[in-house]
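Consider the single chain below, provided in structure tokens and representing the form predicted on its own.
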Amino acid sequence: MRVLITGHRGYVGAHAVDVFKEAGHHVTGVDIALYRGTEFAQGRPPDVDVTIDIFDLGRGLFNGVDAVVHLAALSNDPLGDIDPRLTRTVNTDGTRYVADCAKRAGVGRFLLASSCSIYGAADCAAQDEDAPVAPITAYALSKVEAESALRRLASRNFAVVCLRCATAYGESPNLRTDLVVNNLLAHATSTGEVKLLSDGLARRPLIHCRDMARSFLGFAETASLTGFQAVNVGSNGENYRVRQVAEIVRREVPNSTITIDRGAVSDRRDYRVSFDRLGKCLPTFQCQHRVQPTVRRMHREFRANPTFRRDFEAGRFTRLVELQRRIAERTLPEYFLGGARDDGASGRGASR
């Protein structure tokens, strides 16, 4: 199988290219290369590697492709807030325009790295796909849009499953320290504080992000996809209070103290999600990691790694960070700047 990633060089991008190519299959990675330089160790090559703005993906690009694995996105809430506009561009406007390009060429599906954050602030039952969204961010409501989008593209030929897949964490060679688990530990072995932001009693589902890798892989080789369909990607057992993963991170971090930001309020984004779909469609994937024993791994990471402090604590492992600065320096194109985008020419994509 032809398999195009984009944002292959990104956080759960580094482990798609890994996963696909171990399983025999060819890839093509496209990636702007938003956060070169921040790489955290060495990561597999795809077959092909494309350093490219997805809004000038040509056809080309498509011919021969079996499935495409959209990852590319600015892929958190911070990110969302500093201007709604560009993740709105990037996440909704971008997936539209590669899944055009892909249908267009003949490729006959297409995967899309939606978010379990689409269902907002719900009540105590664990939600389904057949829930309502309930949006409450920039980021979750481009998702929202970019599903809609897709959903009209989608056709007996043109497969799309949206991927709703819960907060994500674990080790890559592209790593983040600005999600809930890898941050709580960063903090935690950096400073000997498990430093809250919030109360912590607001629910996450969380998946590892290789683990996420794999069932995208799942559902690239299932032949008998069709038309469109979203599914929560995680696992049942797998649902915590950020409170939760707080004190697994104190248990790991020899001496460290769970501390709770001062102006610390309730977090608004908070939900349990049900993953029983995902067992139906793909009936022998099972997640691989659970947190207790990755933040056990992540840990004696961490601490081989000499610059690791230095590094966090500069923002080399925090997308925002990265991003503003490069705006500060005027490094990014005119898009990014605030500059509108010419349509099909200067857009510009980001790795997940």
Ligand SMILES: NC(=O)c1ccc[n+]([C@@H]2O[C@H](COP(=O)([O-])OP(=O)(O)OC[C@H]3O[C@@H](n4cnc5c(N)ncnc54)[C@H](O)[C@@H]3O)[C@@H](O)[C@H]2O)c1
The other form holds:
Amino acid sequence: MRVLITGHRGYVGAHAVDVFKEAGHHVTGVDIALYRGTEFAQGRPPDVDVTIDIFDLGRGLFNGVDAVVHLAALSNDPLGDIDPRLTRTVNTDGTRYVADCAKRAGVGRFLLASSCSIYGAADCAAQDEDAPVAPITAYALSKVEAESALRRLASRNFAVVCLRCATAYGESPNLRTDLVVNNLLAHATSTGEVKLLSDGLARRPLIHCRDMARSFLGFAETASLTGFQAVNVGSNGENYRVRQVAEIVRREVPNSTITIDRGAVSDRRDYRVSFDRLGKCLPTFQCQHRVQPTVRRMHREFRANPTFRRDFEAGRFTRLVELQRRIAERTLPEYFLGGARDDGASGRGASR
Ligand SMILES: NC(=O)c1ccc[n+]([C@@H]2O[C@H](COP(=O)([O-])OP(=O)(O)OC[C@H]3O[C@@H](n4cnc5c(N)ncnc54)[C@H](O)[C@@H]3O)[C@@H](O)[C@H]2O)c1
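Could you drop in the structure for the form predicted in complex with this ligand? We only have the form predicted on its own so far.
Below, the chain from earlier opens the complete complex, with every other chain and molecule after it.
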């Protein structure tokens, strides 16, 4: 199979390239390289590596492609808070543009990295795919709107799957420490403090970034796909409260203590998710990782890296910090440059 992966230089993208290549597929990677130079380790290159904005993609690159895995996005809530317009442009308009090019070029299937965050502040029940969406951030809204655009484009010959992924954690060559598990661990490794930025009561489904990548492979390889579907991606056993994650980190990092930031308020993003449909769509797919053993491995990995603390504190693995730096340097396309303001977010930060 020939697959085109957008956002292949990202946290999940590095695994996507690897799992598709491992399965014997031909991979073209397309990425504007927003976070070039912040890599944690060397990833596996795709067969064809194209450094380009998704809006500059022509139909040529889609010729002969069987499936598009669309990961390219501005991926997190603080980025969206700074400049909702930019998040919408890349995540919604960008998705529509890439899907439109793919469909015109005769690509058969389009897999979008959507997000469980579209469920927003949900009631106690586990949210399945038929639950109403309630986006409470610009990021979540951009994914809801991207899904709507794709629903209109989907057809018998252009199958669309929106994979509503849980929050990712785990090792990646393109590490992020602005995601909840990785952030709590990175902070604890650097300072001995497992620092909660909220009261920790919010519920959050989690998935290892490699399992997330494997789920895209699962849908790309599924024999019969047609029309539009949305599927939650994660596992029922990995719905946590943030406090439970903090406790796991505290146990793995010797002499660490849990602290709650003085300005902490409750996190409005609070949802538990049902992953039953995923089991029906991909009966042989199982998540292979869990939070606790991953935290143990990553803790070793962070400690073994002599520059980790400095890099983490400088914001090297925090998307918001890097993006703001590139915007200040004016080394991004024009549409990135209007409106984003520096709100002084720190490298330790900010997102999750
Ligand atoms: N990480 C998570 O917890 C999570 C959870 C659910 C869904 N998702 C979704 O999965 C996808 C991948 O997430 P990630 O954590 O790997 O994010 P990431 O920020 O690590 O990677 C995104 C990649 O997209 C590229 N990109 C951004 N804008 C682009 C543009 N205009 N043209 C070309 N390339 C562009 C960036 O350079 C980057 O390499 C995103 O769509 C995200 O919304 C992520």
